[in-house]
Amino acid sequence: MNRKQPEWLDNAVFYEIYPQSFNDTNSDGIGDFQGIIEKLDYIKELGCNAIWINPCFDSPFGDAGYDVSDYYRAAPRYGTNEDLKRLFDEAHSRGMHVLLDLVPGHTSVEHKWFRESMKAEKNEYTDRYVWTDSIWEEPQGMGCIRGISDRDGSCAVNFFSHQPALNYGFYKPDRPWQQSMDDEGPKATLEELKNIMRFWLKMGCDGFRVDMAGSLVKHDDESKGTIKLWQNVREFLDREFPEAAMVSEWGEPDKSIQGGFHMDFLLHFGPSHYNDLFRCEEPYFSSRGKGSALEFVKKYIENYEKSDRKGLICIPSGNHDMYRLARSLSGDELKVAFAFLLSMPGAPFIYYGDEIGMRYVENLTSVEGGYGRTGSRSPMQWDKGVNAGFSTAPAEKLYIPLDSSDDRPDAESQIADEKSLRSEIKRLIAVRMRNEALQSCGEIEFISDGYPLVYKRKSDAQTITVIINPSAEKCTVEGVKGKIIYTVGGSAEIKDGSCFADGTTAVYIEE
């Protein structure tokens, strides 16, 4: 599909809010939506112009608000509809841009779609999830939830066994209860979920960060359902909220590109390799020098063709669902990482903490849904103040404990310290701000997948290589041409064609 992106989208860089642990303003130990108000200047200060906030919707809390009970309300332990309004006019006229984390998928089992659907007597919910039949049928290949009501049959579950699955209908229906897409069920489920877009769009909200969204239509094994419920979807959009981003996690940027997102996350599980640079027993980033790219570089390569080489792919340094970056990498190492991050396509997405190095925090008891998770949801590090600065509230009132070491790293200390890695991704911003050819849209061309890592990033008017040399070892580059514009970690030279750069160093060359 031909369009043209949100324009704001182009010099977009991402900063994810995981609320519950941001910044609480009424001392009962989780964030809230004042808290976010209050820490937009920071946020803009950085130099991120976006916000990502996971979901802040009515709910149980059974997984940390991705089991929605209304969407059409603000969680009150967050808030109001009126302050979320307000939230987004904050960060509006500061020239700021919101996503919203939208959970098409399922629901939790307290949504009242979903009590409706329990009934034995037919009504307009009825068709709203999967069912089957008979309660002595499962879904196959699918979990489920049985036994709990008067209607005879299974309930299939997206995740956990109380996120019953939405019914978008079934690509290839095969059993009698199994609905096609074009039933009157599914078809009621796409346009609430429409309802509920238009909803937050009007309120303010900039787009979406759309949870499983290669997941809705059943029996998909090639995502063609998926794609065309997407670009249904897309029509929508475009002609109500030409401007509305969307982002998807999927994992394959081919697929979800081509069902009308403007961008698709790289995530820690499938087939991109993503973690063989950060997440694994010899990470490409650290200085050991042991690692590989090379399969990231393949597949990374493989999605841009495949998405039209429109560079709309994002790499999170991290998120809510995998461990943070400071537990495998540390110092110049996450730095040079961060050079890494904020010289490729795609809008890069900053998880909360994750610029003054927060670390995961190890051996705590599940929280919400969180499980081996818990430990990168930690209550953000503001100062060396009460609760790190992020609560009044008494330490066991806590959402989560926080990081108790004494050398836990703090954002006040980081930005008075022009050496901090914050003080470091700020400048970094900044060189991306500068220079179109860093930005979302412009070209990459890999010149190398080994130690050091080279690629070219190019606009229609500008061209910059990018030398990223994670190991302890010092390296040579051979056919460079330009001026160096940026160096992090050690120190490089450009001398008779050939750049010469310390170890856990990166360098911008621009031709």
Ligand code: GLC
Second form
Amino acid sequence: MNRKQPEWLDNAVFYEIYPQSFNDTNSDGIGDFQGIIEKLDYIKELGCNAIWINPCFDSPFGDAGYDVSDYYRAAPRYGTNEDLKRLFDEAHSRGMHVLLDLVPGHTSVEHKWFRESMKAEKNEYTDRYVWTDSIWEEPQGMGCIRGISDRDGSCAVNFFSHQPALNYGFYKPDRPWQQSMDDEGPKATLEELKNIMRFWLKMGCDGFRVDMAGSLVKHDDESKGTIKLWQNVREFLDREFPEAAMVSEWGEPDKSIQGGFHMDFLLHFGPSHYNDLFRCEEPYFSSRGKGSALEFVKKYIENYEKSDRKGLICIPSGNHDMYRLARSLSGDELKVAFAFLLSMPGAPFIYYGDEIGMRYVENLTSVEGGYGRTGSRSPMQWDKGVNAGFSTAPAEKLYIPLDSSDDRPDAESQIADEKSLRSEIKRLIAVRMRNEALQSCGEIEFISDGYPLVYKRKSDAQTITVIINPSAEKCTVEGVKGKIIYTVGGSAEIKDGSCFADGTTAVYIEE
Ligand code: GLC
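Alt. form predicted together with the named molecule, vs. the form predicted alone above:
Below is the entire complex, every chain and molecule, led by the chain shown above.
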């Protein structure tokens, strides 16, 4: 299964854009495509060469757009399909690539397919969703919507109760209403999914981040059905769009790779121990030095070895679903965390605003199904001007209130300050770009998993030892060969085969 991936992925550094909160150019208080276009140079200047945009299709926005009501139409709040196409073109002209967010598992209840499927009379969409054949029977192990139309049945939901599950079949159907993957309804759903992908790929998008990619086939404990389904999609892509990049939100790289994905996210939920590093009471990256990376490393190695492609696991700095990194780390801790994130295999994903240490805005009322996630989705802080340069709308019209603190970080000030987090991240990305061993497909071997964390990255021609020492205590690493090519935080030196590094410092050493 050693699939070749689109070449640009080998050295991709992604920037995730939550479009609502990025840049508003028509003063309605919400971001738009033109706003993204105008900031492509900002993203490129940081060193990122690819973007992932959260869902930007027609939607009632009950889950920030993860509840699609028309997969073929850009949400008017952001612009038109032509504007989105222009965004692809503008990105390409800068040598950048764009991933859209594909939500294959569910739609909004307002989607025309769902409206049709609610009808008692049989029609083209009767089997588009997972329905039981009696209102009194609930689909086992899933939430459901029922009693909302004349159709005698309950419809399974995939996430929130307004997100009915699309029907890709059951792995082993055991009730009369459960369809198999080979039944007509599930087959039609899959074909429609390919049509959607074809539509956007033809328009110029470079691939997809796939939402809840492991959730499609039901009662599929070992994911064999869902893997088979994605293999079918893979054949279609190989035939028609071999250059399309596929990144899954799955969190089980051995499965996603079998399904033909190029990369898979390390998730902040489930067994990854990602939160041990960044978001728990004593995160590993805190300078208190009381955390542990042990379980994370164990799980990482297990997944790394199970999947035979080296650059498969992507570790994000954060995303629209979790607390901001700057909620638990600050100052040099953040810089050291980025020295780790930007020297790991797989493509790094920087969540908008994390590059300037944007904070989680506490105590906000939920916006568009954000709940506790809302505070991580506040408007980007561009400068010290009105509304932090995000929008010229009146402050009360902003999609989500801004971080109101006087010392909130902003991009403009950080660009001007070479000691800022953003300047550090820019240098770290440049170091990654110059050194093949640090890129997506370089191998990794862990040498130590305590304080410090030590690992070697290797390409055919290069070996780089990375020492990550978040703790405020100095450290000594013995048996080190080579010369220091980059240091973050404090200082470090190599003497008589040992590296001595300050506390809260990261060091890259080339052999
Ligand atoms: C994914 C998205 C999240 C969304 C959910 C349902 O986890 O990242 O924001 O709410 O799927 O689509």
